[in-house]
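First, one chain by itself in structure tokens, the form predicted alone.
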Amino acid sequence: MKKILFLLFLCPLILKAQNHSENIQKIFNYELTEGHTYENLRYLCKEIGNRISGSPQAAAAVEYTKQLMESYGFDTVYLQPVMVPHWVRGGKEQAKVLNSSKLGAVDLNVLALGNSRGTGPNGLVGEVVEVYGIEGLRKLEDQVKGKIVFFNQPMDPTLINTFQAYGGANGQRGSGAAEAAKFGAIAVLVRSLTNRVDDFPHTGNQRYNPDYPEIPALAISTKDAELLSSLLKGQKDLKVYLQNNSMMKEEVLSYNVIGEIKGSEKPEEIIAVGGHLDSWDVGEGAHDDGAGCMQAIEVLRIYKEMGWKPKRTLRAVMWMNEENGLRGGQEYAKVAKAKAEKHIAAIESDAGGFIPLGFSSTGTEAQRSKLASWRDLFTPYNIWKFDVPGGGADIGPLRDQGPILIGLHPDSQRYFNYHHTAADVFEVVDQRELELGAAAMTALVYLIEQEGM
């Protein structure tokens, strides 16, 4: 008796593991055979191209995502309204080694960090001196004044786990501006977050301490870093002119465009799954963060497409400002607390459209758990890491109002060759692992709408 107990409570559960993986079976099938997520990426990066928060592109970038979801037919699609930082780089940046006793003069390849200050249209020419990281320039304190503190910590090529090289030399980029602003430094260069030694310098955001000076910023690409190094070694009065001429301006109104297909039993329950529509000004934007943007729409897109109707409330998310403040996704969990939304779930792609792998999360025990209990419904698609601590920047102020936060964790080997770089366009996104992301957020979707949190 108590085994045939046991087989009438195991079979309901057999079967429904069963229509789950048809299900996603057919979810994988239909986005690689029917999918439109590449060609709205390139929609987005070739007539639109880079999206800075402020821009005319970030505008156009909005405009072309609220019809995107509106022509699917999604149940609402509206604009959320926020106030973004308007920076501008205004125009070319320049960096020129002016004596060196064995070169001459010498250009280098810099782009200015987000959210720097100009020298003014003449520049400034001062003697350079090399830190690794921010506790090297704490070494070198009072001896920095009126000198380019040139920032050298390369990425930790050991770490096979790239964004956890990213964040271990992140700090320099992020806050040497302002530590070398105490000591008196009259600009910096920070050496370029990447593995590679190449020619494309990376920029990204950077934050000044109000109680000193806003000295510029640049970032100097690694060849240029590494040559940069070498001729200090043998010159120690060696000088640098740096030129550029960017700029704070006033903020704009922007939006985060958003998305809904209304759930049919539990509408109260929220699964927002979206990307950043910003991007840096240069290159087109397209791994970071085209490719999320694009993905998440194609989430509700194939349940429109499919005919289903999610039990729980489906929402694709643009969010606006990632790059240099985070605006949006703060803007977002700012109503969501005001309205009392209940999100169980908030998924982000913001690691690049390379092949996924699994999926990062922070969450409780519990909703960590029920997550990885998905796992051998992934691995025939080759997506098995469910154990990874994670999850996205814009989803990150959702977390004091309970969801697990949930990000596409994609091989990120390639990712910090493009990664706020002038090489990240279009025609570095792979087709087909692009839609392997695609489809496999909308798998993790479905599952958690029909099962909850």
The other form holds:
There are 2 protein chains.
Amino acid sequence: MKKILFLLFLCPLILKAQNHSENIQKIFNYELTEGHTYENLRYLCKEIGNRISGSPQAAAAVEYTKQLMESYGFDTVYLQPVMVPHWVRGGKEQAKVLNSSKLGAVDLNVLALGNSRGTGPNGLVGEVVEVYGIEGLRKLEDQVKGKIVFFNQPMDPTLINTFQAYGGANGQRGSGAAEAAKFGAIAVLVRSLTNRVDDFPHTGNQRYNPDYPEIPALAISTKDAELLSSLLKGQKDLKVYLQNNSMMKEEVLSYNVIGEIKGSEKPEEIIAVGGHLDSWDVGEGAHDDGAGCMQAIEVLRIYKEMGWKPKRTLRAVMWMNEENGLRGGQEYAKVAKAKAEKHIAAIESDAGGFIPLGFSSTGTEAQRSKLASWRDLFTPYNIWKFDVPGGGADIGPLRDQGPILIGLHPDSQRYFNYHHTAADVFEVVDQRELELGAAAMTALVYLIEQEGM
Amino acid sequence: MKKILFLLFLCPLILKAQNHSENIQKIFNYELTEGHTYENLRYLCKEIGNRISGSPQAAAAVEYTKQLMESYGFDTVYLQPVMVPHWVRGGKEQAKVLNSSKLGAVDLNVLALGNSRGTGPNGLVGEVVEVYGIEGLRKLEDQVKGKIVFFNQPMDPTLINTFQAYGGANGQRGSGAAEAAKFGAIAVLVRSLTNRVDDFPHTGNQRYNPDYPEIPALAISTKDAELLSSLLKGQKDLKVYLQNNSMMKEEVLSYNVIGEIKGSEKPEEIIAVGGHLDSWDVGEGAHDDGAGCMQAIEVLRIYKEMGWKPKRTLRAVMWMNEENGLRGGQEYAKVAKAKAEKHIAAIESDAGGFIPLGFSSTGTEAQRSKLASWRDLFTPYNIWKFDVPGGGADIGPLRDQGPILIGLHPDSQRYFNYHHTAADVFEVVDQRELELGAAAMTALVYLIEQEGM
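With the form predicted alone in hand, show me what the form predicted together with a further copy of the same chain looks like.
Up next: the whole complex, starting with the chain shown before.
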């Protein structure tokens, strides 16, 4: 009798789990056979292209994603205004070793870093001091006055999660120019952040220190960083010429783009899922972060196609200006707070359209345990890592409003082959990998809207 | 006191596990910083290229891998003779829809399937009957006499393991011609085995039935399969022209290439690790299976570089003729039996140089449990699947000699983008993914030579 009572008690739980499992299977099957994510990404990459904040292409991407979500019949689609910085590269940079005793004059592959100032039309010439990251600069700070500081710390290739390797080396990119300027350097060259040795310079954000001069800051390809380093070993008076026309212009009005499906039972509880719509001004911003945006739109589109009514409110958000300001993420959180909205979860995909391994998260122990409790529902899809700390840049500002912050956690081996380069184009995104990520996010949103968080 | 005794008892076990964990970390760190796998694969792909059994390139690959293993100082490197079939494509095939009422004449992207006969220089013309796999042929067997049978069963895109989807659809490729010939068909066109819809035809093996005519068998790209299918819907008298010059020539003497490091404690216990050296005659055989060969050589090279002496004998084996005969795998097993060799494990990497997810295996419950017991040593490298059934084609013939058969189990999402096509070139292999596979295999070999199996 006890046993029967126990089984009766368990029955609804088992049925519910089975139901969830079946619905998640439906999501994956649907996405892998009739998904729109890949074709939508093709349009964004090929018809619009790269889209740095403040550019006409960013405005086009705002209009495209708005129209796309409207075409899918989401309950509400709207733009959230936000002022963004407008940095322009100003044409192709030049960098050249002038006087190698071995090779003579040698062109170097470079890209100005985001927010960098230009050298002026005549460029500049300086001797080069190579340092190993920001710590290396500290050791040689009395030797860099009037010179070009060459930050040449590689990413650590032994780290399996390449984002950790990126985190370990990107101090030199983010604040190399600010730090070198303190000691009188006239420019910085920064080794590109990738484990590959190739010809692609990787741009990315950097910030000046308002108390010191704003000196030109350029990324150099890893292959040319190795070359420059080897030339410097034999010749201390090596001179490099740099020329770029980058400049910061007036701020521009732009938008976060938001699409919503209202919850049927607890509409006040919001689940935001998104990516960032802006990209750097090279390549097509395919993995970073066209992929995340198109996956987020797909989550809500799948609900419409399935005819499912979520219990809680779902929101697809295309944040603007993640790359060089984070204004969109900040504005979104500010407005949410002002309106006293209740986000129970915010999910971002901004680690590329690669096969999903799991989810990273930041939240209370209860929130993270609940997330982890769903692991078995995902392992049939090779999604198994639920203990990774993390989240996403754009959702970070929501933290103090209490939602769990979740990042799609794809395999990271190839991400830094393309990140912030001319190589981040549609062709390097695999359709099935992208779709598996979209399905994973949809399945997670499904569980949260059903079960709460 | 009991507690202390218990701890003393546990101590060696804990130390051993820690030691294993540290050595595995050394393997991964070494491979990700100083691995040769990628550069060796570049040589095989770019300097030798594709290498079908019996071709001069296959002979070059034999010599290259022999010299490479000799240069690494393995204890023994030798060739194991084996006679292989020598099939030649005979130049570019032609396929054309002749009389589409919509489009007129339309060229189709095709590749003769392995072992196919040619049409003769004048080609052949026939009406087309579309069927859904071998089962579909059974339903229409009275309608195919004098016609071209068009097998158009797609792979099932909802299967996460794409090898399962491949297995579900490749009957039409392997025996489509043999079956269609029974009912008087004059040729077969077979939909390429990939989830993508693109212009690459995928070749692959097929076998004739000796009791029926050997009719030409060609793969058609998925995009052209969709086109042909749509044209047939509107026009039943559609005629297709096919021309190819493929033929089977005399058998050729070739070799398995074997490198060995003798075991220091139990040299009679052999662990074989390998891939197949032959490829199809298009592309560069990069993922299939240059990757596996170079990974296997790397396993033994790492031992030399580390200065490690394995307890048991390690053998890197490049099997010949996996693609269209399996002669190398069969000969290897035959010789092992004749010499009364004792293989305790045979490991093959033949699923592409993608990120390793785990290992597939076939063996006794005790063997498979032992393998699974090592799982925690691999999870730091995102390698976690130890329950997949499988092994490898070349190691299959060893089965009755008792070793556990193990396959490296990489992520399979991209494999069939390239498999057996002109697109399987060095550039579509990612260095870190390839290296992680090589390190995974080395770590597994390390555990087996230390712990036995």
